[in-house]
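Only one chain is included here, represented as structure tokens and corresponding to the form predicted on its own.
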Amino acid sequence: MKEIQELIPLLESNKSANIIITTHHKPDADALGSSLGLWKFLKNQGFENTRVLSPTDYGTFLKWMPGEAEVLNFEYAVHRGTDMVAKADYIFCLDFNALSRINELGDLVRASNAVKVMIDHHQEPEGFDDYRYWTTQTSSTCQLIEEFIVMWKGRDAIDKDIANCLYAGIMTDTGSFRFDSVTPHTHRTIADLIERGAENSRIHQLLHDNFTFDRMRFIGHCLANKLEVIPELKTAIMYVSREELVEYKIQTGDTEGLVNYGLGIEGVEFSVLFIDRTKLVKISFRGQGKFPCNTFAKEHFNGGGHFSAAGGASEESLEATVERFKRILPEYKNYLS
């Protein structure tokens, strides 16, 4: 495995290289923000043959990001995306470290002869990459992209568009700067991005104060009718059926952040959201204190992630998944005391 610093002179010597930037399926603000931030930087440096290729669609609340109109959705353009991967000289893989996270696109990337570059902050990299900039000790992939740009060209290479994209990812992946992953370095990075044009108030409004009426009704329904607290284990759960997703016209991204509401309840240290996505029940885990969300997800629900934020999935029915979760949870009571 080679450090990413060694990649820079190779890129500098070939400005005509075909470069793809991709990220995990159903990208969030950190995934799309890091991808578009890097895309704009490379464009500014003269790498004209650079494109962001997303494995799936993403929430409409992310479509304000500079350069978003240039993103190609692989699901809607399989033949074109396949051809792009076949012709790629470099593939940057951002905010994920296992090729299964990009669905069918992962098989194409694995088979590609392109140089593969991973920039990520999640645990246990698969090892498909040739170059890597990776640590679990930073808040977001957007922060790593900021560091990569500074490493390569200095802070002056960050323009307003790049700053806005990177600010959005850092803000969301830190829970608006309240998670324990936030460090003094995080705040210094944010201050620098604001100095370079990041519109912090506007970004917050676009990401958090821009709900559709259906989404707001859905959140109200979940809080009123689907929220359950297990007080002796300091746990809150919500579970959503596929019928409810249809009834409230839920679109990609509309369930973003729903799991965090449980942590707003006094005494709750572990919050879980179950969503029936037809083929799988998708599960989001959020913790505060000493509960190891990533270990719990990995051991019981084929998942993983960060210590305080992880995800998993189940092939059982929604009801069976929730019941299994309730049976397992008491085994972790020492973390919830």
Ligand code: 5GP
Second form
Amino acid sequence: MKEIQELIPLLESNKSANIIITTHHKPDADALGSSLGLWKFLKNQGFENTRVLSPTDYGTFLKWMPGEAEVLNFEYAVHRGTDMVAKADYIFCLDFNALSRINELGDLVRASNAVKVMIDHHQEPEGFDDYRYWTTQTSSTCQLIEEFIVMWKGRDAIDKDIANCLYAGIMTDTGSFRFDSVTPHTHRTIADLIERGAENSRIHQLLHDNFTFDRMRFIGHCLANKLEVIPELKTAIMYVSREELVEYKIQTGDTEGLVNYGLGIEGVEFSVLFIDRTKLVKISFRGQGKFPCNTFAKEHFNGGGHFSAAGGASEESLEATVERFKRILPEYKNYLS
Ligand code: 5GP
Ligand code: MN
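Next, give the form predicted together with guanosine-5'-monophosphate, keeping in mind that what was shown is the form predicted on its own.
In what comes next, the whole complex appears, and the chain from above leads the way.
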């Protein structure tokens, strides 16, 4: 495994290299923003054969991102995607560090002879990469892409499109600049991106004030009818059935942010959202305080993530999953008192 600085001369020596940029399934703004920011930078530098390959679709609220129309969705282009991976010289893996996070694409990437580059901020990298730029001590993958570009070509290489993409990822991964991960360095990067054309106010609007009426009603329904608080364990939970997802026409990305509402309740330090995704129950964990969300997700729900924001899944029914959760939770009372 080598550091990313060593990759730069290698890339410089072959501008016609076939480059794939991929990111985790159901990409969020940090995943797609970092991918498209890097894509535009590489294009600007003359790497013509560069493509963003997403393992799945993503929310429509991300479709304003510059370059988004050229992203290839592997779900709809399995043959083309497979062929691209087979021919790739470099595969950049952004905002994830375990190949299981890109579904079927993971096996293809693992088998590929391409040079694999991982740029990421999640804990416990699996180690499939040849080059890496990795730390958990950063706000986001977009921040790391900004640093990579500056390291390679200096700040002037960041154009308005890149600035918009990177701004979106830093903003969303920091909960609009409020999480612990935000430092003076984060704000300096943001200031610089705005100077280079990032439309800060417009991006907040595009990402936060752009819900469908159904999505807004769905949030209201969840808050009014689905939220439960377990006060003695400082925990809030919500669970959503398949029928409710259909009733409110919930699309990819529409449940993003829902888990955070629980943390808005006075005294709550751990919030959990269970969603019945047919084959699996997907679970989101969010903490504020000393609850180790990633350890909990890993030990009980086959997942992982960050200390205060993690996810997992269960193959049991929604009801059985919630019941199991409620049985386990008291064991963690020490973290929730
Ligand atoms: P979310 O709740 O938004 O789906 O995920 C929150 C965080 O947990 C993300 O940063 C993601 O990396 C991590 N995460 C979510 N689901 C999983 C999972 O199934 N396995 C692992 N290892 N991490 C996950
Ligand atoms: Mn991220």
